[in-house]
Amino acid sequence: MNMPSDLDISRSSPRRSLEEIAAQLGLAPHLLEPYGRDVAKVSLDALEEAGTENRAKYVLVSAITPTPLGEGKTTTTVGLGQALRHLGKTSAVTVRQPSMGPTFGIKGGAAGGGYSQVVPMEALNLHLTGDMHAVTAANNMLAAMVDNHLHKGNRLGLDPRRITWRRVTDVNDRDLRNIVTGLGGNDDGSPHQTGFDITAASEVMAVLALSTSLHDMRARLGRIVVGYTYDGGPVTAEQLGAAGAMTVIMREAIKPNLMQTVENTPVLVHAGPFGNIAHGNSSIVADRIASRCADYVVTEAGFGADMGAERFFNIKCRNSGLSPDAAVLVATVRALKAHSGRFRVVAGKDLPEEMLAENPDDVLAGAANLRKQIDNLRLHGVSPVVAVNAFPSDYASEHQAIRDIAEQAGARVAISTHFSDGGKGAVELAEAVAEAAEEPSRFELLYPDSADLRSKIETIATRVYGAEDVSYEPAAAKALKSYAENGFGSLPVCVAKTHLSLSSNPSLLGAPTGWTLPVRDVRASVGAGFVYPICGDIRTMPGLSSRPAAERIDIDDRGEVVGLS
């Protein structure tokens, strides 16, 4: 089947005015702050004008453990949102804003795809309303104030060897991972080692996503810990006098961005926290507005159910007070074949020819991962619906194999062709989700606030990942002791590990057992409100590939973007 490119579909799709899109949700025109013709900020006054009742069915879209190519969660999220309207329901989609690092790297953009995408894709993937830049500026201003504090006498006694705050930029640039600042003369600062992360990995981004109001964001920014004194005490952005100015920089960024799908379904795009190092979910503010305005809110969490979904439940829902009514688990033939261990999938390269051959036995050989991820949703009392994201290269026998696995596990399942058919291709999925969402809610958090940090880590490792044990390197054990002493022990945990395996080893596919989760370090995002153990080699600043997407992106003779994917 030959389809137009995503960019061509985006440009040719008929769009409605933003006032019409907002009207679907009952949002009055005065609540919109237009940024051109295709995007508008939504005033936080919408939180009050929409009332206090969360009337929507709240649906999470997650996935089995993905291949490096991704399995189409955003596309499924958009397709489901469109399909619910085919059932006569009002729906709103809430998603993260893409980072330009992956857009110009290997992965490409994150607008969805085919006939289930957010439009216009150029706006979504490139700058949008400047929220990414606001996060970058607020983060880097705090870094500048940390360095200035050292240069101007260091009255707080900040230990230069224990500064944890780094700078950020929204591009992939491995050369900035480790740098030395302050070189030059006496007026050029105090030399010390530091580095850059990608903007999506900034704690400021996580704060944006988890804030419930402008004043809550101000308080969270003030609680950010930038480093520690010689005596081991935390130094915060509030103590440095930086939190107020950071809030001013972020004052517009806290407003969600209204867009639409190719079928004119409302979309709130807001925040973009890193999926490995942070919680990988869009904002609480967007979800709260949508939940008061629509019959269904469909939101997406990064990576597999062991990653984004677990954090959605135990970090985002813990902060928002919203409870999910159902969860979609995206599965693909290629991912289950990959989990058989018989094939090697590499980002930026074509799938192996033998992997494209019809073979339902290869699908069945990867079933353990699907079963475990279904269990991970049920751990939280949420009804799972398996969405088979159908690819043109799949075979009906392979789809049936996935259906058999899901039904044997007691989950609802639907074959979905939303990529090629839009909302009508996901009607079966929408019907299954609507049925699941009507079941009595049994949602529960995995652990209480009162549990100590080690218990929280071990609960996630053993119950969600399937680990047998957890080991702590000396640096991790020391950090956990320090956090408890400094009053951070009640925070939830956000385990930073590979997204390519249920374990911390990306080469272990399926649902490995009998392994130990190695915690090599633990860091605290106190302003955002979580502690993150680092397990394995996690990069907070990606690098570019040998043939990055940036090489293909340009403008044509009419000044239009070409090569964006």
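Given the form predicted alone, corresponding form predicted in complex with another copy of the chain:
Only a single chain is listed, so you will not see partners or other molecules.
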């Protein structure tokens, strides 16, 4: 099959005006603020004008534990949104804004792909409406105010050795991971060791994603802890007088961005918190608006169900009050074969030749991961639907193997060809999702706010990841104690571990048992509203490769973008 490139599909798809797209959701033109021709911000007045009833069926798209190549969660999310319209339902897709850094790094864009993508991909992958830049600006103004506070007398007694706030940039820049600032002399601040993270990793981004309104965002920004005093007390953005100005910088960013798919399904793109040290879900504001306007809201959570879905349930839904009606688990032949432990899949490299041969037994050998992730959805009272994201190189016997595993586990299952066929390729999936969503909702949070932080970590580790036990390094134990003392104990937890295994060891495939989750350190995003235990090496600033994508990206003679994929 010769598919046109994603960029060609994006360019050749007939687009509708954003007014028409909004009209599908009953959103009137005065609620739209156009940003160029292809994106519009949606006024938060939409929340009031759309009424207070969350009438939509709320569907999460998650996945089994992915290979380093990814298993097509975004394309499935878009394809499902498109397919629901083939069933005569209105639907809205809500997704994260991709980070710009990786667009020029190894990864290329992140707009879905094939005939299930958000268009135009250039707008989505480049600045969009500037929300990412607003997060960068707000984050870095706070950093400047922290250092300025020290420079101008340190009224609050902030301990310079205990500043936790870092700067951010939306560029893959490894040389900024560890830096010393404030060199140069008296007028130029004072030397500190610090660093930059990629913007998506900023707590400000997590605040944007978890805020329920402009004023809620203002309050959360104020609660951000930038460091600790000599006495060990937290110092907040509010105390530094920074939270108001940060809110003003973010005043437009709080409005979701309306786009469309290649089939003109409405898409709300909003916020892009990192999946490893933050919860990796798109915004609550977008989901709330969409839930009042559409028959179905289809949203996506980063990584596998042990991470993205768990955080969707226990962090995002805990904050939003919205309750999911069904959850999709994207599975691929290649990922199940990888979980057999018989092959080695490496990012940026072709799959091993043997993996491409027809062999349903290899698929069945990877079943444990799919079964465990199905259980992880059920654990929260949510009906699972397994979506087989079909590749042209797959064999029917291999699809059947996945179907068998899912059905034996009592889950609905559908084969989906949305990548090459668009919405009509996902109609079987849409039907299964609609059925699942009709079941009475039995959604429940995994743990109450009142549980202590250790018990929250242990509940996730043992019940979701399948760990036998949790161990804490001294730094982690100390941090947990101080968080409890500082009143952060009622926050939910967001475990930072590898997404390539249910365990904290990326080489353990399938559904490992008998292992211990090692908590190396624990950090707190008090403004966003979660505590995150660090289990393993977590990278918050990517680097560029030997031949970064940037080298191929350019304009052509007519000024059109080339090389973006």
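If you superpose the two forms and keep the largest set of C-alpha atoms that fall within 1.5 Å, you have the rigid core. Residue numbers count along the first chain shown, from 1. Here the structure is a predicted model, which means the values were calculated and not measured.
Trainee: Does Ser546 move its CA by 2 angstroms or more between these two forms when the core is aligned?
Mentor: Yes, Ser546 moves 2 Å or more.
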